[in-house]
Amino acid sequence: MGQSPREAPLLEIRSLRHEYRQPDGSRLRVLRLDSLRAFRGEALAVAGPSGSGKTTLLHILAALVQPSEGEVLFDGRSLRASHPSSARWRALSVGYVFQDVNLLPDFSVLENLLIAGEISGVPRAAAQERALSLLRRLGLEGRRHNRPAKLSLGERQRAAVARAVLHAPPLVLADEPTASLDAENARAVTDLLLELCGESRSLLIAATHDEAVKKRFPRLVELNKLAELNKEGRIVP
């Protein structure tokens, strides 16, 4: 995986900062990332202690949160969470694997994938073909009519991976995708993400604290936990 010598980055981060204002007026700084350039087909892991901003970074990259400072460029264009087109862009361009899986509980595995395909604008017949192919590869074909509650945790996470990559988005974000899995299932889910994103040349960015997962990714971004500031801008002891 990787970029050709003349290829422009798919994603570029410049002087990114984010903080949350607390009820008492203090500010909680949760993210600082000065620069990052990432290309189609790359896979990078984002690591750091709890509170270092891993999930916040993924939310910013998905245009769910507007950063306090800095800029994120996707394919040369600035991302703006508040822009009216951001939801449509997200549906077409981003696949998201949530830490808590977040499958729709009242629908079967196959229906979850088809709903995602409809939101992403994939024609029904193509979505059905792609969904069945993915479920077959992920060992879930025989479970396609089951609702999430009838699946094991590993099966639910594999279904979430299938849903995220159904429309072969250019950007796939995974938030602690192996956090609740045993070592065997964690390896399987990591392998699937790397394999499927490599095939579609999607840029894969995964937030993780798992040392075994970090070692599987060619690139690693380490985030540091930042200080909480009071309303005068001084560090809270």
Contents of the next structure:
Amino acid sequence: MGQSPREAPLLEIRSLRHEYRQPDGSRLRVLRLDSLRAFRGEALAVAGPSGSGKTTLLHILAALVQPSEGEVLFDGRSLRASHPSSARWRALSVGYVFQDVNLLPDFSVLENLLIAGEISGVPRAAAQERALSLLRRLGLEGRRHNRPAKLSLGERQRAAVARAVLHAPPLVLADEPTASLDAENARAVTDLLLELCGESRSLLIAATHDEAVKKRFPRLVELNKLAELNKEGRIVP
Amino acid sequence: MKGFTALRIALRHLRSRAFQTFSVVSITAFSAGLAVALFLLAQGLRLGLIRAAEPFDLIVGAKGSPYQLVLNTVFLQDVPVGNIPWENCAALSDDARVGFAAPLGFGDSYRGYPVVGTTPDILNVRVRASDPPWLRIGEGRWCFGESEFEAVLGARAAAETGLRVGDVFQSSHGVVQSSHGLAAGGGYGHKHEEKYRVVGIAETVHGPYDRAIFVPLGVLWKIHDPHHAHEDEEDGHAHEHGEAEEAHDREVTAILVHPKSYTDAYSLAVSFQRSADKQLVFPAQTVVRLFSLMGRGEAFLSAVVWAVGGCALLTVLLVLYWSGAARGRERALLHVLGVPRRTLVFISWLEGTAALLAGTLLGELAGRAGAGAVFALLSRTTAVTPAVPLTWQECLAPAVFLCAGSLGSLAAAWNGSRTHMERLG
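Let me have the form predicted together with the partner chain next, following on from the form predicted on its own.
Zooming out: every chain and molecule, the one shown earlier first.
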């Protein structure tokens, strides 16, 4: 895992700031990250206390949220959440694993994977082959026709990992992927993420506050809880 | 994402939320069905009644309610207004403005089927000049001429009484409410001694006269002649009454008049306006006037139907809105997977519109079935055969409902497409 010395970074963050305007007019500064460079095949854990902006960072990296300040370059091009093609870019370039809500409840596990494949433009036959191969590898082949409600939490997360890597995206984002799992399942899911992303040379960025998970990632980015600003821009004590 | 997948997702959502889908479909079907049924009933009845009145250009009868005269003469319903002397028919036949005049005598019946006394003049009736005769014999021959007590059955009368050519029957005097509506019946009047022999069965006219039993008018006069019953016993005495007295007793209930032209028709109408004991009516106009009187009720019913439709639409939109709101997580998930907002809107809109479309089609079918059932009942009891082809007016209310619902669904879908990422945890 890692980058060759001459390889350009897949992801580059410059002076990233984000704040939310609250109903009373005050602003809540949730994220500050001055600089980050990450390469294909790398695995980064993003850690920090609640409210430090881990989830917001992932949303920005998925072009779901436009940052208040700063710039995110993906493969040398600036990400714009408001750009009409951002959804298309996300479909092609990003795999996403959430904490718990990961699968469409009305579709079977296999259908969830195939729909994701279709959204990402993977041909149906190739998607089917890859999905079955992944499910077999993750021990979910026998559950492929089950709906998510019939699966255990660990099985759902493994299925979500399979869906995220189905189209071998260059960037895989995982938001607290093990938060609702027991230690054994948490380790299994983490290993799967690392293994599958490594195979496809995807850049894996996982937000977590789990110490055991953090230790398994070669790189760690620590975010700090930031201040709340009043209407005049002063720090709220 | 391909359109097919969007459709698959929308349909799967509809299937997995079966109760919500059922609610939307059934509320829509109820509203659309109500509107379609009301429209068809009003239109079908109007067309059926107008069609039944078509063979009758003008009707002359005793002074009284023109509606009653039309109901009795055209639709064979209600009791006769009264009789007028036979001389009126003779005079009309001789009138230069009249093509022909066919007398009609009512008052007797057989098992609820009205006996209609008439003359061969009625065979001249045509709906349009280029059409074949309105009354045509289907089996046997007509009853005018060879022997007195002969009868020709209307198609329906034959089918429902089971009488065939060569059978005999006895009519009864009187008009009572029977199970088949207001018609002559054998319940309260006495049964005549004379027996009619069936000599023919008419082809269907698709109207009330399918229930008629045609007999020569002269036979009716004979049966109702107070002296006739004693003729056999007191033969010599009966003939003591002079011809003048016999002619005086001859009456008809109505005269079907075919004017030579429109001008003649209006000229005849003016002539009868001055009459103290007779009236001339245009049956088609009377039916239309009857409908314009009923039209106020119809307008009120229409308003009720539109109000019900409006309430149903609001309910449907609320269901769609809440149903959409409940799928916020799924939409957010699809958005993260790379589905653009416009596709999310399309999926939600498709869900709402598919349910509305299913409800509308179901309502159209249910409305047609309901109206068809009422028509069948009406046709069985009155032989008026209301039927309407599929027209755009019939689809108006369901189409408005569908379009409004679809637009509302689009608004709900747009509102619900604002994905809230926090819902994904």
